[in-house]
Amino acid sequence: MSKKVLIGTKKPFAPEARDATLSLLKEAGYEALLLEGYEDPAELLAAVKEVNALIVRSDKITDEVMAAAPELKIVVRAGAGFDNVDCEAATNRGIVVMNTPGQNSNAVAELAIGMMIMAARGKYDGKSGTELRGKTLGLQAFGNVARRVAEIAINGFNMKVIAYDPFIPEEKIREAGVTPVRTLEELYQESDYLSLHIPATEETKGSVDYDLMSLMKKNAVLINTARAEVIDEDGLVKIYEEHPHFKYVSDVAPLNKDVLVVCDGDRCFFTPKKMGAQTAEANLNAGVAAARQIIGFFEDGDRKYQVN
């Protein structure tokens, strides 16, 4: 009997991406399956009970929703970032999870620029606003995204970039035309752009706080394409209340509402939804990859981009 995969994707893929990944699947000899656009989770409990595979982008994949999959032999998230599969739960139940590094960078970077542009020009409000030429831009984590960001910014922009990873040795940043600095502080300090690219995990979640922000110069602007989580939204109020100039720009809407209340137009931006990996070419990258992983974890027992 043939391995049955599910595509369950709250968010669709695009529609190229989603034919080219089902394509992928069944010419392996696989089932593939389909459930997009969902708005109910009984709706993902009912379609996941007699899969072996799930391929996800943001949807949450519980504990809940493995219990009723007891076929469940594999979960890509078709991203870089999981923290939205209950990876211990995974573990538990014998469950690999993989994610798909590099897939999306592109994408994510490209806004993470565009939305560093915006910021500069006001938000094209027909003000004069200001140049990236010439600006330092600090980089929170040194993955593949911060690499993309950092390779358009020096080569399009002339941007000084400066990177703060701890598990990246100074010397690989160098080699990338960026220059390592030893502490979140400095980081801090220096930047007149900050672009976070850290993931939301227990070290992680709210350790962007007002502490770090105050820090930062008059006029910079934090630029947000990594997890809401991250962020500690109470101190972000404080900032904005106490400091007229700080600018953040974002991929991520708020958890807590009162953000929006306390930020006022010109000095924040939000995107109706997390639009970083939202291209047709990402969403393709990321659906083909999910695919071939799956193919190979089946068919060779390759577990390379397992994460639990």
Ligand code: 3PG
Contents of the next structure:
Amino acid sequence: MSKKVLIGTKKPFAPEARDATLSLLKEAGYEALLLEGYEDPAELLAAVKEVNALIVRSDKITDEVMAAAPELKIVVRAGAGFDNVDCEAATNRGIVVMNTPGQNSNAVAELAIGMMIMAARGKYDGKSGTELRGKTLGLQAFGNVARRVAEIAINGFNMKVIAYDPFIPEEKIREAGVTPVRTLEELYQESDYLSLHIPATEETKGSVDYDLMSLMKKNAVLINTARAEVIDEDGLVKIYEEHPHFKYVSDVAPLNKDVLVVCDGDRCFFTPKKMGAQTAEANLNAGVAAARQIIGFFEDGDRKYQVN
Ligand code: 3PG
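Can I get the form predicted in complex with 3-phosphoglyceric acid as well, since the one above is the form predicted on its own?
Let us now look at the entire complex, which starts with that chain.
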């Protein structure tokens, strides 16, 4: 009997990406199932019952979901961050978890740059704004998205780019035309624009706190296309109130909706939905990569992108 693969995405892929992913699986002899745009997590629980593999986005894959899927062998997060998947529970159940690194990074990078321009131009309200050229952009972490942001900022805007990433050798950062800095404090002090590219982990949650943000320059802009969890939201509100020029632009809604009450002026912007990776190209890249990884796993035991 052919293996069943479910694309279970609350936030749907672009239709062409979804269809290409389904076709690839079918052509490889798999039964390809689809549950998209679901509202109630119970729908996902019902849909995973007989599946052997699951392709998801930011969908919460809890132990409960995995328990409802006794035949499940692999979950592929079509994207980079896999904080939505309970990896420990997956390991305990012998389920492989993978992500598709790099497949949606250009889309997120372009949005980060777009939001920087919007912040620089004061949301197009008629007042004089500023330009990106010649400004210093700080990147917190230097993974796939940050690399692409750096490339666009250097080649397109002649920005000076600095980065802090203790997990990447300094020479690798330099090779990209970016200046590594040794401390987070330095990164926050030096940046006119500071773009976050850290994952949400136990170590990073709430780590962008009041003390760090208060080191930022008077007119600095903080850009968050990473995760809401990394921000200390009480600290954010305090900085926003204390520093009349500080700007925050984010592709992720705050966890505490009260933040929106304070941060509602022209110095703050939240995309209404998480839009960084929401392009046809990124959906296609990530969906097709996820399907290929599932096929590779079942056919050849390929575990290259396993994260648990
Ligand atoms: C990621 O981690 O890949 C991005 O945050 C995109 O998430 P999404 O697939 O839910 O849009």
